[in-house]
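One chain is shown next in structure tokens, namely the form predicted on its own.
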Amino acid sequence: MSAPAASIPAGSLRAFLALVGAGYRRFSTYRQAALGSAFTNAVFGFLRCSVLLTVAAAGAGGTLVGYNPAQLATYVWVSQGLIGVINFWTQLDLVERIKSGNIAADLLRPMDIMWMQLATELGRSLFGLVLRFTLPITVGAIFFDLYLPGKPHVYLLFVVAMVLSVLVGFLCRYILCLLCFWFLDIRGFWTAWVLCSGLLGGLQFPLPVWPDWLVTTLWVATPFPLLLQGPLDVLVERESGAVIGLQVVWLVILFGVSRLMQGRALRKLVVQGG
């Protein structure tokens, strides 16, 4: 078997943007589950909302570790539309293609299984994007007094930075998968990713609450407050152009190690229950 191609030939572009379509339409017929998932989002949105408003009023200078209440309430409400962008807590399809046995079909397709797994999943970022991110941030505007970036280039950093969360978040639940090749379940392993990745990477509160060499140790040497924390901070005008250098840095890493354990994993496929 040849080696797994590490980047989209020229020719299977138009099939990738295909795909990506095909996983914008595939997800966009769960209207009513999106629909329910926004709600959710919006329920929690005004619970960690008023906990966190409530702790910076009690706190020095109405503040919370230096965010100001505009910015706690953009903090809040922006991280929980981007949960249903990103999606870091959905599995992706590839563990029950191996598990099938049908990963050996998609062996044989033109194009490599990882620009597979990664069109399918920018499909369902676009879908979350139009309904799961716009309609928390709706109603977080209609009721709190939202950050607003007075210089619009934050507005373009934000973007690229939640971009390449996407991207960092999808490489991290790729990695979780490949380990599918060697495991019978990894249930273990993502339950300890969903944690991790919402804990430490800012869902709940931001990481500067932590203690500083937490923080620091989370920063330096972990991919998760690149998820959340840096994008939010970046609109927010606490971080800049230093957190998207980050995001690139992991990027690389990431990929380098998926492609090096997808080789492995392809040497010696062994198919389990096909």
Second form
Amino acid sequence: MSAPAASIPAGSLRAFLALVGAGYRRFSTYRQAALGSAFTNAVFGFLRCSVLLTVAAAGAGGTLVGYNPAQLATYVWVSQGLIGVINFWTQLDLVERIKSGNIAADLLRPMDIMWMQLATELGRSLFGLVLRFTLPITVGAIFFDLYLPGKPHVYLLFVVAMVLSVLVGFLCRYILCLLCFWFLDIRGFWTAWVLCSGLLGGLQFPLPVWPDWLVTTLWVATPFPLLLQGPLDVLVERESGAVIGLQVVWLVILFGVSRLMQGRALRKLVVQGG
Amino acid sequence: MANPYVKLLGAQIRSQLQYRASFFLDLSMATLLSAVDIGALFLLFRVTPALGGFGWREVILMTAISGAGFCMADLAVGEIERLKHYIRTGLLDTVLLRPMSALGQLLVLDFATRRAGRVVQGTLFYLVALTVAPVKWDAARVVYAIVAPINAAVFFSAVFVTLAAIAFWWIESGDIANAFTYGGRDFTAYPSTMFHGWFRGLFAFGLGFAFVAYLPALALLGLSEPIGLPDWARWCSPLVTLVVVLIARATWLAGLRRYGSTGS
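Got the form predicted on its own; any chance of the form predicted in complex with the partner chain too?
Then the entire complex follows, led off by the chain already shown.
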């Protein structure tokens, strides 16, 4: 099979948006599950925030690697909110479809499988904004002093960085799921991804806690810091345009890699049982 | 005839070894994942001399008890969180039809072999921590040093089972269980003095997490509890664990009695 064209024909934009809407509705039926997950995010917010604030209070000048307590609180609580929007750890439907062979039906549809998967995930992220993003941050705002940027354009930059982070996160997961065409069982890769995206993305601690050489390497050579650390640094006004520029560069790289892999995968694909 | 649980377990392990590359990557990553807790601790001590009033040689003992206990519990019963899936799909019916314990079957059916590496690593780390930490060795403490990680493992196992059993009443509970299983591990990896107010009260004493690693470690170190607990309370962890186990048992049995299948 030949690799389909990467672009969306003008007429299918409406189809794409319809799929995003369908994704939103699909995940919004699991409202209770979202509430449960938001609760868990809030508990982790308390755990992480308490640890970091205690460390900061004992450190020099009441700060931790340059973050003051309010910045730390915002960092932790917004990162807990972002988990449900970026959905780092959720495998795409693609994996099950490759394993079951249903992918054959997807390839017959008029839209490229990448756009179909992206639409579903964007729907999921939109629903994530409703409960999973707002609830933990509200809890954080009630119990801790959060850092709020004074300038309105910072919020705008944060929104842009968040959207780009959703896209970068999607492409990383998409590439991992494409590996399923070769390996069928990708659990090992997935565990590696969960480890890297959290730890090297800045979920447990802001990255500057790590040794300088490692932080620099991560920023220069990997997309991980762009998932959480980048957008959060934009929000607490430690970084701005550079993060967004880097996100765009990585989007282009990851997009290229995924198209290349998809092309190869589809050329070698023999659907099971067919 | 060999014990059916052993046979099921063997079959499960063999099936997981089929995708060999993926399995070993998974095994090594899962092992690395639990090493992260230890690494994280040293990262924090790079920027601060004390955590919650304790130096690194004391905190490391708490982290090690909690880590070793959690790994063992996670290997033995961690996959019970898939109960939700069994209830939703009706697979639990099949399990209940067999003349074997439901809990026993679920545990061997979902045995996560990849987590075995962590137990080895967690145990080794605990042994290292025991030699590094300034433990005031005497006969009672030798016994308590052996009991502490096992006690932590039983405690976490009971927490896993209790929270999984919630699915009997509430299938769409998302990952609420993680707040107390993985959340409990995170809480117990640090001295309880790092947390404050009602949140500490709830997690440390309301849910009993202070008794998992913090208080046994203080007993081994011969230190008094700075929040104000009497010294004998440090030795009460097994009693608290017993209560938690009884709660888990009651919840599980009540859930099983309530289970009415998916109906189709």
